Amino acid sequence: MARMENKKAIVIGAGVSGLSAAWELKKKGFEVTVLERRDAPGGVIRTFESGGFRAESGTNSVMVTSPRLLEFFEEIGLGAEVERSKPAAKKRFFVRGGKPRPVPSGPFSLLFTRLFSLFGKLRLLMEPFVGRSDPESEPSVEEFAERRLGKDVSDYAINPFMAGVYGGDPKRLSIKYAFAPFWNLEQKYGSIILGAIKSMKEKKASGDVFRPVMVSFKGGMGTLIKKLAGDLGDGLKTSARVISVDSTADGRWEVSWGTDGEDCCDAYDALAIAVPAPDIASLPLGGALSAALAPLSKIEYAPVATYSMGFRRADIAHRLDGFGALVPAREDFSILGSLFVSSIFEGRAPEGFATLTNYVGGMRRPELAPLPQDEMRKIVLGDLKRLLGVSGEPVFEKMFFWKHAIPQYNLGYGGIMEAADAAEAAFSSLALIGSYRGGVGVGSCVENALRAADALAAKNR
């Protein structure tokens, strides 16, 4: 592998995307500097522990969809720390009639599920006979789901799923970008149901037998951040301010930055911008770069509060025998969903207790996300009492609020991504990375960051 001796790279933003890209660039021989405006790296990923309870500030897990991610965890020395989810995590609940209903896992369970009405089940079975969408069209997730799967399945399965992934509004999310697997199956096979079956057979025939797996780390998600940040050493600058970013005639970058104890102005061979899209506009970028990145300001972000609560197990009536319960918009609840985190991974609650992480706000109820904790507590606890039969008071609580939690892959997103591609084409030593590009999950962010770092290294050979 060629190493980039005497090459310098600078990464703006030390969330999981920026840290992953920086680690990869350093591995390839770059001298890497990472600038983070906050006093600690990690972005929305933090792990809090108290009295045997463990709470995550944002996501509780990583969905691994390819061997590359597991290989990366081994490379950085976390292979032994990877924790696979318990078998119970395979069971999911969506809410209907005020109660969590198991998501059907096959034809037999679909027949008897109470999640969908009889008409909804019959309508779902008609899906293979629905024609393809115009490939040049861009339906919303809701429009696409109702046309192919019927309104009942759209309301009680797709709607809560989109709330769980994006905190988003299916009326505004683009099926092409927010739920690309469904769009691609329809376009390739003419049916989601038949396409899923055929695609699985094709993968097996080709030898692609990797099965997605949900993981975290024995010390929580913060373990990943600590490891990546630690490996960067003095190259990671927290509480850092970016003073100016200008491209040079030879395709490099002149960046001025400072911290409380250090000021620097240097030339860099590669630049990765790894901050949320709304923060890009506030960076002091040179005129041409600023203009090229202006379309990214159109990306909306859902505000989300995560409120983790620990209870005595005897004070929760529900069996908590699954991943969690997501709530459709049609149901009379304020929370978007509740994850049964102590049923998913070990070490999330002491013996005889359970931890629930609840999500509030999103594009459905954005006004709720920034509420003060005393008001949020009443809302969340009230919903948990009705939804899961919680009868006692929490013995552990931890709340986080993120104004820019999840980017929304809304209608028209393709045009914004074309602008991002054009910016990278115009500035060949630039990489734009983050959850607004290529997937909002941690796994997608890491894999996309690694690819971006590889591309930057290839351009600097």
Ligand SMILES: Cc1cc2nc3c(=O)[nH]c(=O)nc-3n(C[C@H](O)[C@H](O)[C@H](O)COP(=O)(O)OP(=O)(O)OC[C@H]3O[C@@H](n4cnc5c(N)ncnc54)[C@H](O)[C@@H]3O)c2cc1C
Contents of the next structure:
Amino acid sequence: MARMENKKAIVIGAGVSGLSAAWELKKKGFEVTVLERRDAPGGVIRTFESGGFRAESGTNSVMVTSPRLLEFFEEIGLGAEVERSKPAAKKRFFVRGGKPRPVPSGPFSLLFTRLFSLFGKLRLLMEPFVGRSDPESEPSVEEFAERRLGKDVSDYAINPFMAGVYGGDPKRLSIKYAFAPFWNLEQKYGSIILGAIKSMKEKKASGDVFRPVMVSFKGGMGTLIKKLAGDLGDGLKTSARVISVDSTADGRWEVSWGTDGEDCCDAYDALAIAVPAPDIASLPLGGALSAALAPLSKIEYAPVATYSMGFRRADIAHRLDGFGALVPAREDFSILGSLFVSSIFEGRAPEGFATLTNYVGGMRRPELAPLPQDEMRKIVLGDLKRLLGVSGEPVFEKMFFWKHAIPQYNLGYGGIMEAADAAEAAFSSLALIGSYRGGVGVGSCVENALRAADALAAKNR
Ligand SMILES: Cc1cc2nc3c(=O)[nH]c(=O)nc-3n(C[C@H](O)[C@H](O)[C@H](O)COP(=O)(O)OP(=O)(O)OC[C@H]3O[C@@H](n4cnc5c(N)ncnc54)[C@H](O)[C@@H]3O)c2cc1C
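For comparison with the form predicted alone, please write out the form predicted in complex with the named molecule.
Let us now look at the entire complex, which starts with that chain.
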């Protein structure tokens, strides 16, 4: 492997995207500096513990869909710390008629589920006969789902799923970007249902037998951040201010920055910007770069609050025998959903207790996300009472508010991504990384960051 002796890289933003890119750049031999505005790394990932309860400020787990991610966890020395979700967490609930209903896992459970109406089930069976979308069109997730799967399945399955992934509005999310696997199956096979069956068979025949797994780490998601940040040593600068970023005539970067105890201005061979899209506009970037990145400010972000609560197990009527329950917009609840945290991973609550993390806001109810804790508490407890039969008061609680929680891959998103590609082409030692590009899940963020770091290294060879 070629090493980047005497090459310097700078990464702005120490969320999981920036930290993963920094790790890979360091592995390739760069001397790496990471600037983080806050006093701690991790972005929206933070694990907190109290009295035997453990919960996450935002990100609960990682869906691993390729071996690359597990290899990365091994490579950074966390192989033994990876914790797979409990088998029971495979079961998921969507809400209908005020009650959590198990999501059907096969044709038999689909026949008997109370999640969909009889008409809804019959309409779903018509999906293979619905014509393909015009490849040049860009339907919203809702338009696409209603046309292919019918309104009932769109309302009670796709709508809550989009709330769970994006906190998003399916009327505005683009099927091409927010739910690409569905779009691709339709375009390739003419049907999502038949396409899913055929592509599974094709994968098996080609020897691709990787089964996605849901993981966290012993000690929670914070373990990943601690490890990546720890390996940077004093290359990680927290409470950092970026003072100026200018491209030089020889294709490098002159970056001036400061912390409470240190001021620096240096030349760097590679620059990775790993801050949420709305924060790019407030970075002091040189004229040409600032103009090239201006379209990214059009990306909207959903605000989300998370409210974790620990209860005596006896104070919750529901069996909590699954991952959690997501709420469709049509149902009369304020929360977007509730995760049964202590049913997913070990060690999230003391014996005889349970931890729930509840999500509020999103594009569905953005006005609720910034509410003060006492008002939020009332809303969440009221919903949990009706949804899960919670009767007691929480014995543990912690709330977080994320103003720029999740980027929305809305209609028109493709044009914004073209601008990001064009900026990277114009400034060859630049990488733009983060959840607004290539997937919002932690798995996508890490894999995209590693790819971007490899590309920067290749350009510096
Ligand atoms: C509530 C919530 C729940 C989620 N749940 C899951 C889940 O269960 N599973 C999953 O896979 N994904 C989940 N996600 C999504 C996933 O966690 C995020 O997409 C991912 O962590 C984003 O990482 P990032 O590094 O791209 O951005 P961020 O985490 O936002 O990090 C960006 C960093 O840049 C810093 N920054 C900003 N401006 C500046 C500046 N001017 N100078 C220096 N630093 C700056 C910020 O302080 C921050 O630390 C969730 C997200 C949220 C909000």
